Structures are given as C-alpha cells and as structure tokens.
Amino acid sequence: MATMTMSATCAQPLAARKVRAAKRNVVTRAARDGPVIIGLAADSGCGKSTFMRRMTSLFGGKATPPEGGNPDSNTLISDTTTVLCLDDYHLNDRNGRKESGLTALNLKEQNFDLMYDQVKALKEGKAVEKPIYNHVTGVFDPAEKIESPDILILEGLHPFADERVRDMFDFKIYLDISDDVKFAWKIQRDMAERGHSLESIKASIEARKPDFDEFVDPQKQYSDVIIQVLPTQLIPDDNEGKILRVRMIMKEGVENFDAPYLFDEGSTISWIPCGRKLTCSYPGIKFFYGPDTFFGEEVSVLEMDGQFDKLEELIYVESHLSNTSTKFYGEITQQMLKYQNGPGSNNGTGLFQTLCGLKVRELYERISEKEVVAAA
C-alpha cells in the first residue's frame, strides 16, 4: 500500500505561490539573438555523455560528431544543439602535463582565456576554430570549425570555474556523484572488467581526490540545479552502489526556471508509492520533496531512493509531479523508456536528468521565443 506523510511549510494558498513564482522567475523581454548557453559540470566517468543524449534528444535530431570532420572529435552536433567537451581547452597535452606535474583537474592546466574568447564569439553568433584534444593519442589534433548554434552546451570538469565564462551561462547544472558511489562503480568496472586489484583502485581514487575536491567540487555552489547521487538509505550499510538515492537540488529564483514539485508546492512530503499501481521488489522506492538550504541559499529538493522494476509504471509517479515542463501526458515516461538500456534509467539518475532536460527545453523556448515540437 502506498504511504505518504506531509507537513505544510507555507500557509499561503498554492495559487498565490504559483503566481508569485511565475512573476519572479519568468523574464519577459524581446527574443534574444545568439545561442542559449547551458553548462554541465561533473567529474570524469560520472555519466555526462548519457545525460547529454537525454537532453539533446528533446530538441530533435541525433547528436553526432561534425559531419566529414575528425572522427576523434569530442563535439556533438544535432539540428539545434552543439555540445562542446571542455577537455578541448586543456592547456597542455598528456606529455605536457607529465612535465608540469599537474593533473587535468588543476585549473592551471586549463586555457580559460581561449575558452572565454570562443564562448563569447559563439554567443555573438560567430564561428570559431576550436582545438580538439584527442583522448586516444593524448595530443591536440588540428582545430575544427564550430558554427554558432541555437543551443550551446558546455560539459566538462570546469565550466563554472572561470567567472567570465560562468557569467555567460543561462543555466548551470552540476552532476554530483558521492565518493562512496564513485568507489563502488569503479570497483565494479575496474575489478570485473579490467582485472585491477582493489589496492590499485583505492590508490587511484585517493591520488585524484585532492585535486577534485579543490578544483571541481566547489562549482556546486554556482549551479542552478545539482543532481546528487548517493548510497541508498533503504538498505542498512549498503556498499554495492547498485541501489541509489538521487536528489535534485533546485535553487529558488532562477530566471526562466520553475522548480518541479511532488503533490503540493512548498510542502514537505515523504511518499512510498509501492502498492497496486507500482511494482516494487526489495528494498522498494521512496520519494521525498521539500525545502532546504544549499551553500546558504534557499532550494527545493526532489529525491528518489530505490529503483523501478517496470519502467512503464513510472507514469504513475509522473502523474503526481507538477511543473515538469512536459508537452503531453507521459512524456517523462516515454523519454525514460527511450533510454531504458542506458545507465541510471531505472532510478532517480535517469528520472532527474530527464526532468532537467525538459526544464532546459522550456528555458530555451522562453528565451528564444521559439517552440520545440515534441514527438508524441
């Protein structure tokens, strides 16, 4: 049987809160020239490419490397979107970093001046000749020409580290995988698939952690939405990282962004939907929604702990979510089924990445005053 506990945290009528939120968040002005610019910050191996596929698919067309260009290009281009990998703005190649003794996570190993100049040019509608960092050879290949798109997405380790670049984003997302989950994932991959020892895996993680903590992790404070992946709380002392607790942390008052919510906006809700309408094997599924603070700022939080047994039953959960920016009933479920074989597709990772993509689509429509047609 489904169970829910709810406590109201705001006495104002829901309709009044919605009107106030709409007035606060929607910027009404003439359609802007130049691309809408979206940033995604995350550590290596945290699922940025899967996130990008989910997001860009909402705008139509398949995202592929530049036609006729370098097959090792990191760039993905679709009908309206261009995704740039910020590894292309490394200052040195692999041998250069060996000489400097610095990792690719260190800010001194990033060419922020070039990144700023080229993002600014793209924002102004100009084409740029962008470097290509070849991950196979570890050297820079000849530059590729990038035209200014409708939607420019920058993904990588440091999209928000340089203030000049950070100020050009229309929306900023941080994909935050906890140390415990990273460790569990790396053990599963490197021990099972690559034959690495547990000791070598631990040494690799510990060697990288100080630079991640100093140079990558602080960008959370600048992000509008943080998708946080944590160990489950449904299984005591779980260390396998197979069942996940995922939180979508959303800042209040972000322009052109209205945070999705569960059941009743402004309330605090804990919901266990397992029952006749949602199949849940052990340890079940639990949702949470409520207000919080993050880096001293007001946020609202959506949380899912557990995973779906039958992904098509997500539509039951979807029907209880509001402000999702879907264009038709069941669009979230449709998108999740579209990528059901991808990582995180049966848990909150895929759910909140999909929700985030829908909010980006709405934000683009508001800023550009162009409608994206969704296929039902």
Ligand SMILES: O=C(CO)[C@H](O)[C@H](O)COP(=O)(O)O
Given for the second form:
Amino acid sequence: MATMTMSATCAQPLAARKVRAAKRNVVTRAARDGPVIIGLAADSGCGKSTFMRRMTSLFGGKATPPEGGNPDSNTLISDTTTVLCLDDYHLNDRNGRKESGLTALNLKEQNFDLMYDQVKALKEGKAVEKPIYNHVTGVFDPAEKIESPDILILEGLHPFADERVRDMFDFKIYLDISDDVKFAWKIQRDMAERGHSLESIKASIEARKPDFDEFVDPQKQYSDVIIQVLPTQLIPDDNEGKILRVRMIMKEGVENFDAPYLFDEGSTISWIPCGRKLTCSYPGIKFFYGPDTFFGEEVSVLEMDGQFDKLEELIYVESHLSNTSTKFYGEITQQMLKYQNGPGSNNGTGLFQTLCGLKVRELYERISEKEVVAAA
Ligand SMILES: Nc1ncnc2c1ncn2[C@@H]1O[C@H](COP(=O)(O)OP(=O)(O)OP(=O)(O)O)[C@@H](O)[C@H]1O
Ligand SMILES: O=C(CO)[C@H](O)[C@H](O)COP(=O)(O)O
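Same protein, different form: I have the form predicted alone, so give me the form predicted in complex with the ligand.
Full complex below, order starting with the chain above.
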C-alpha cells in the first residue's frame, strides 16, 4: 500500500520559504563567452564514467576519445562536451610516486599549477596541449591538443581542492560512495573482471583510505550537489550492498540551479509509493524529501531507498517530482530506460545522476543562452 507523510510548517517557516523562492538564481545578464565548467569529484572506481555517459548523452552525440589520437587517452569528446580526467595532471608517474612514497590521492602528487593554467586557458577559449597519464603503462604519453568546448567537464580526485581552480566552476558535484558500498562495487569489478583476490582488494582499499579521508573527502563541503550512496535501511543489517539508499544533497542559493523537490517545496515528505502504480518486491521503495544542513549550510535532500522492479513505472515517481528541468513529460524515465543496462539504472544512483545531468543541461542553457534539443 502506498503511504505518505508530509509536514510543511514544522519543516520550513513561511518566511524561510519566501526567502528560498526569492533566491531563485536565474542569471539575467548577457550570455557569457567561453565554456560552462562542471566539476565531478569522486574516488576512482566509484561510477564517474557511468555518470559521465548519462550526463553527456543529454547533450546529444556520442562522447568518444579524440579522433585519431592516443587510444589510451582519458578524454571524452562530443559535439558540445569535453570531459577531462584530472589524472592527466598527476605530478609524477607510477615510478615517481614509488620514489616519493606518496599516493596519487595526496595533493602533493597533483600539478595544480598546470591544471589551473590550462583550465583558465580553456575558459578563455584557447586550446591547450594537455598531458596524458597512461593508466596501462603508468607513464605520461605525449600531450594531446584540447580545444575549448561549449561544456567542459573535469572529473577526478581533486577538482575542488585548489582554490584557483575551484573558483572557475559553474557547478560542482561530489559523488560520495560510502565505504561499505565502495567495497561491494570494487569486489564485484576487480574480482570478476580483473582477477584480483579478496585480500588484495581489501588491502588496496585500506591503504587508500587515510589519504582519501584527508585529501579527497573534504571537497564535499565545496560542492553544490552531493550524491551520497549508502547501504539500504530497508533491510536490517544488510551487508550485501545490492540495495542502496541514495541521497541527493542540494545546496540552497546556487546560481542557475533550482533544486528539484518531491510534492511540495520546503516540506518534509516521507513516501512509500508501492501501491497500484508501482510494483515493489521486498524490501520495497521509500522516498524522502526535506530540508537539512550540510557543513553548516542550508540544503534540501531528496532520497530514494530501494530499487525499481519495472523501470518504466518510474514515470509514476517522475510525475510527482518538480523542478526537474525536463523538456517533455517522461524525459527522466526515457533517459533511465535508455541506459537500463548500465550500473545503477534501477535505483537512486541512476535516477539522481540523470536528474543532475538535466540540471546541468538547464544551467548550460541559462548561462550560454543556447538551446539544447532534447532527444525525443
Ligand atoms: N550506480 C552503480 N551501481 C552499482 N555499481 C556501480 C554503479 N556505478 C558504478 N558501479 C560499479 O563500479 C564500477 C566502476 O564504475 P566506473 O567505471 O563508472 O567508475 P570510475 O569512477 O569511472 O572508475 P575508474 O576511476 O576506475 O575509471 C563498475 O564496473 C560497476 O561495477
Ligand atoms: O586514483 C586513481 C585514479 O583516480 C589512480 O590510483 C591514479 O590515477 C594512479 O593510477 P595508476 O594506479 O594507474 O598508476
């Protein structure tokens, strides 16, 4: 049976809600030249590539490595988007890091000066010769030429660690995978696809953790949206990591970003939609929406725990979401169906990554005053 609880007044006093409405930050000045710059921070193996595929597909065309270039390039280019992997700005190669005794997560191992110079040049519409860190060989390959695109996406370990680079972003996203889930995903990938042993995977996660906590995790505080992936709360003491609780934490007052909401903006909503319109097998699906604080700042949170049995029924949930920046009824469902074989398509990771992609598309349209034609 579908259930919903809603509390509007206790969640947000009217005055606060009025301030929120007045804060809708639509940029009205003339279209800006140069690319719109988006950042995605996450640990490696946490679904950045999957996220990027979902996002770039919303701009049409296929994102592929530079034509005729190095097959081991980490760059993905489509008609409007260029995705740069920040591993290309490592200071040392694999041997160099052995000598320094530092991991690639350590800020000392990232060449932030070069990263800043090149992002600044791209922002000014200039092309750059960017290094390529080759993950197959562990050394730097000859540089590749990157032209200034319409939309520049920087993904990697440290997009927001350096203040100079951080200030150049139009929108900052942090993909926050909890340790338990990271472990489950890594086991799935590295054991099945790369033949690593359980012990070696455990050891590599443990070895990375202190540096991850010190150098990568703090970037959450600078992000406009954080997608947090946690174990489900629907199954007591679940340790399989298959059913996920995913939270989209959205900062208030971000320029050109109106946070999506469920049913009623500013209210606190708990919704179990498993009724006639949504098929739910055990353990079901639960949504939550409401205000909160994150690193001392006002945020709103959209949450989904559980997974869809029939993805096409997502349309029912979609019709209760607002401020989604879709261009036609059912666009979220259509996007999710398009990538239904990709990881996370039946749960909140796919849903919120798709939602994030739509918000980025709208942000780009507002800043550039160009229109993106949606794939019908
Ligand atoms: N939403 C998801 N749900 C379940 N598993 C996922 C999800 N996203 C990613 N994974 C798992 O994590 C693995 C890594 O995903 P992906 O290649 O997108 O990550 P990445 O951050 O780009 O990795 P790397 O930095 O190592 O290139 C996938 O093979 C998949 O097993
Ligand atoms: O964290 C990483 C990527 O985000 C890698 O560990 C880092 O880039 C070093 O790569 P490799 O292990 O191939 O030398």
